[in-house]
Each structure stands twice: as structure tokens, then as C-alpha cells.
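What follows is a single chain, given as C-alpha cells, in the form predicted alone.
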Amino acid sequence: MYLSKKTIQMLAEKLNALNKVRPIDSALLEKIKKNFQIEMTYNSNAIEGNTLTKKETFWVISEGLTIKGKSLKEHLEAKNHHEALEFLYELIDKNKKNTISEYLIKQMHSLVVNESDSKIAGVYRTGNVFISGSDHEPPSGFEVAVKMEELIAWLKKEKNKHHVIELAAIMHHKLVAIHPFWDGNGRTARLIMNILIMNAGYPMGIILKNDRQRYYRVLAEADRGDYKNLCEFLAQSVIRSLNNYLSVVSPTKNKKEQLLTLAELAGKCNYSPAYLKKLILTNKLEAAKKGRNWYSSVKAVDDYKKSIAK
């Protein structure tokens, strides 16, 4: 187990609030499921070093817009992925059972590479790579598609062992480490995280731009065996997403759970702003993370004070 007690019980609860608003009203739905495309598509990309705005990508993927200034390769990405986020919508909707195989891989990887590079779609790499930045060293060209029918094989294996963000982080990992194909890796591996994520009833997982240091040091930690903070770290990006639901199709009017700036809180309790973040790094403390700001409640802390009384 790598998830904290405190963790899995967070998860829980939020899920639970969240089902008990369901259904949602499909129109207030779909409002949902655009904004998080968006949001998935503008950091997924922006990570791996699209310079496409989040603003920006809104135009290009619904309004169609050529932004001067931009590649084509940038554009081709973003509609590239938008269409990936359509087909794993669609897979949620018509099937909550789905299979992550190597056919669907590569199905995904084939959409998100697709305009951008399509010699390469869904076609595993026979030559090495190496990883910019990073000690992991690939397997070779040649071991890839052994090593993908090894990490299926595990897939079935453990699925019933983990919880499922646990799984999905897991998951995740394995499959960059392998990095079968020659680009796309890290999109293909986020959508597939999001399928086992969103079989179990939540909403994806979003990994910010603004965390990309965090989340390259949190993969180099699972190179080295050690996949806790990790499975933290892409908990907090559900729980981010499960707030974020809930704020919509659940306002509260509780001036005590009013998101408030870690500078704001810090006056409202005993702790200094550098203390509540550390807390909220340290998944102790229940937060939101909204562009560069983190944003907690009163409620929170109190949650928090109470945690560490009992």
C-alpha cells in the first residue's frame, strides 16, 4: 500500500459526495467534460513543450483558429489530443469495464501522434532512445514488444492488489519507463492512467504544467523502487479534479469551506503559508491548486487539526 490512510479516505469521501449528486444534468455535464478536455489537453502537451497557451488551445481545438506565431506540429497536437479525449470519453461511456490492452495503447497513441507524425502512430519503436534530463535508461529497441506483453501480464495481475489510483500511477510509470513508442509517450501514459482512473467513477486526473518538476522528480523516484509520492502526487491531481466537480454541481454556501489563498488561511489559523503548503505537498492538508496559487479552506485546517488530535 502506498497511499496514506488519510489519502484513500479523502478519495473516498469526495467520490461518495460525488455520486450522490448523480446523475448530473447532461447539459451542466457536458459544460464539465469541456472544460476538463481543455485542461487535460493545454497541460498534457504543455508538459512535453507545447507552447500553446491554455486560451490558445481553446481556440485552436473549438473555434479551429491558426495562432501566429505557433507551429503547426503545436496545433496538430492539441486537435490530435482533443480527438485521444474524445475516444476515451466515449469508451467510458459505452463500457466501465474497459480493457487496457497493447492494442489499445496503441490505438491512443496512434490518436494523439496521428496528423503531428503519422509514420510513427501506434507503431512500437525497433531503435533505442534515451530520456532528455533524466538517469533512466529505456529498454532497446528490440525488447519493447516483450515488454509490453510483460506489462499487460502484470496489469492482470495486480489490478485486484492496488488501489486504483495506486494502479494507475503504477501503470503509468511502467509504461514510460518502457517508452515504446519514438514520441507521445507521456500523453499515450496520462490517457491511460485516466481510463483505469475513470472505470472506478473519477474524474481524471489532470498532471499541471506548473507540477512538471514535481512530477519528473516523482517518476525518478519510482526508477529508483520507491513509488509513494507518486501515488500521492497523482492522488492530489484526482482530488484536485474531485473538488473541482463538486464546486460546480455542488456549491457550498459554508463560509468555513471557502477556498481561500494560503496567505488569506494563514490569517484565519496558527500557520504560516509556507507550513500549509508543505502540508498540502504532504497530501495532510485538502487543497486546490488553481494556475501557480494553492487554495485551502477553514474547514480544512480544522479537518486537519482534528486528524492529528485523535
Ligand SMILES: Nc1ncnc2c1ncn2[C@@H]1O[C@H](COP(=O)(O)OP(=O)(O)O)[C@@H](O)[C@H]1O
Given for the second form:
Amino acid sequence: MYLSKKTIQMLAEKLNALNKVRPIDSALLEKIKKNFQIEMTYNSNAIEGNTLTKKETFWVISEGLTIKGKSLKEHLEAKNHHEALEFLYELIDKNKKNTISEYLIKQMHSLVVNESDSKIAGVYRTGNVFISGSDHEPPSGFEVAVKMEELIAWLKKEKNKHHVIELAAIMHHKLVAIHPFWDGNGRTARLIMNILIMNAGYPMGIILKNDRQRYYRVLAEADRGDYKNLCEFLAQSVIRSLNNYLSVVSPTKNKKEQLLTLAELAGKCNYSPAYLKKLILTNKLEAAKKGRNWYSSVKAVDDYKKSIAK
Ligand SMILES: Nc1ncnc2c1ncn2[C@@H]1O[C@H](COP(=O)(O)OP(=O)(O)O)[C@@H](O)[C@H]1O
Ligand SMILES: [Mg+2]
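Now that we've seen the form predicted alone, could you pull up the form predicted together with the named molecule?
What follows is the entire complex, opening with the chain shown before.
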């Protein structure tokens, strides 16, 4: 087990909280999905060297705009990555048990570089490559096919032996280490690992452009067989997405802040309306007055309880 107990517990708790608020209103879900798509496309392409900003990515994808000073290739990369994400969502929606195959990986790759680099789309490299910024030497061109076969066999065998986030992290590393394509390996592998993650009900893990150095460092550790930090790194990205989701869909936070009459509030805490009023009049409990009535919230009472517990 590479993930710490604490991380595993946090993933479970937050996934559980998310499952509790399902089903999520479809309009809201669509909005969240759009945000994730921009976030993922921007970050994954930026890691790879694309210079579009997040806002520009949004303009290109959602508004079909052309950004002055940015190359056609950068535009196409944004558009193609977005289309690959649409395909990913379709997979997840359609079939809960979709398995990762070489065919699927090639399909994803051909979407990622569809127009930006169509000559290499969906075909394994036949020559050697190196990864700039890394000491890792991928297998030679003629070994790729065999290594990919081994990867799929490994995945089948290990599927139930790991926490799904661990499985996704190790799978991700193995795929980028083989580096089966001339280019687009990172982007494709970041999408493919999310098939595993999203099939398990989690929102997608997004590796941030700002974490590029750390990402390369934990991949280099994985090259040496040390997977711990890579797994934690991916888990943190999924936890960030879970938090993101929860902050948008969770009614509990807003509910706690909802203003209630003292009679209503008394029903939700251990104080009587009279005692609540006394706390308000002695400036111990945050409250608001509308007309002749006082209003406060569960959150305010929680804050008061915390203040006296100190
Ligand atoms: N030490 C490493 N071991 C294995 N893979 C690595 C290592 N360092 C970087 N990589 C992977 O190589 C990718 C870059 O390969 P590339 O084919 O150019 O992909 P893309 O064009 O999508 O960025 C990085 O995004 C990362 O996933
Ligand atoms: Mg590249």
C-alpha cells in the first residue's frame, strides 16, 4: 500500500459526502463539468508547453474565439483536448465497466492530437524518443508493442489489488514511461488514468501546471520504483476535485449559514429561544434583527460553542 491511511480515509469520506448529495441537479452538473473541462484542458496542455491561459482556453473552447498572437497549433490542441474529454465523459456515462485496452489508448491519443499533429495520431512510434527534462529512457521503438501488451496484462492482473487511485497512479507512470507515441503521451496518459478514477465515482484528478516540477519529480521517483509520492500526489489532486465538487453541490454549508428565527434555531441546538436571546443581547452570539425579530444561524451557534470551549 503506497497511500497513507489518512489519505485513504479522506478520499473515502469525501466521496461518501459527494454520493450523499447525488443525484446532482443536471444543470448544476453540466456547469461543474464545463468548469472541470476548462481546468483540465488548460492545465494538461500548459504542462506540455501550450501557452494559452485559462481564460484564453475558455474563449477558444466555449466561444470558438481566436486568440491574437497564439499559434494555430495551440488553438487546435485546446480544441482537440476538449474533444478527448468529451469522449472520456461519454465513456464514463455509458458503461461503468469500460476496460482500458490498447485500442482505447490509441483512440484517446488520436483525439488528443487529431488536428494539431494528425500524422502521429493513434499510432505507436517506431523509432526512439527521449523525454525532455527527464533522465528516463523509454524503451526502443521496436519494443513498444510488447511493452504495451504487458501493460494491459498488468492492469488486468493488478486491478483488484490496489486502491483505485494507486492503480491509476502506477498505470499512469507505466504508460508515460513506455512513451508509446511520438508526442502527446503525457496528455493521453492523464486522460486514461482518469477513466479508472471516474469509473470509481471520483471526479477527475487534475495535475496543475503550477505543480509541473513536482509532477516530474514524483515521476522520476517512480522510475526508480518508488511510487509513494506519485500516489499521494495524484490523491491530492483528486481530493482537490472532490472539495471543488462539494463546495458547489453541498447544501450543508449554506444550510448552516441560513438565518433562522430564534424559535427555529432553538429546535436545532440545545438552547431555548430565551437563552439564545440572552446570548445575543450580551453580544456573545452573532445575530441580525429584522423588524422586531432576531435571527441567527446554526453556524453562529457553533461558533459560540467553540468560543466557550476554548
Ligand atoms: N521521469 C519520467 N518518467 C516517465 N515519464 C515522464 C517522466 N518525466 C516526464 N514524463 C512524462 O512525459 C510527458 C511528456 O511527454 P510528451 O509525449 O511530450 O507528452 P505531451 O506532449 O502530452 O506532453 C510528461 O507529461 C510526463 O507525463
Ligand atoms: Mg509533448
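Please read all numbers here as calculations on a predicted model, not as lab measurements. In this text, rigid core is short for the largest set of C-alphas that superpose within 1.5 Å between two forms. Numbering follows the first chain given and starts at 1.
Once you line up the core between the two forms, the Cα of N35 stays within less than 2 Å of where it was. Core-superposed comparison between the two forms: the CA of T282 exceeds or equals a 2 Å shift.
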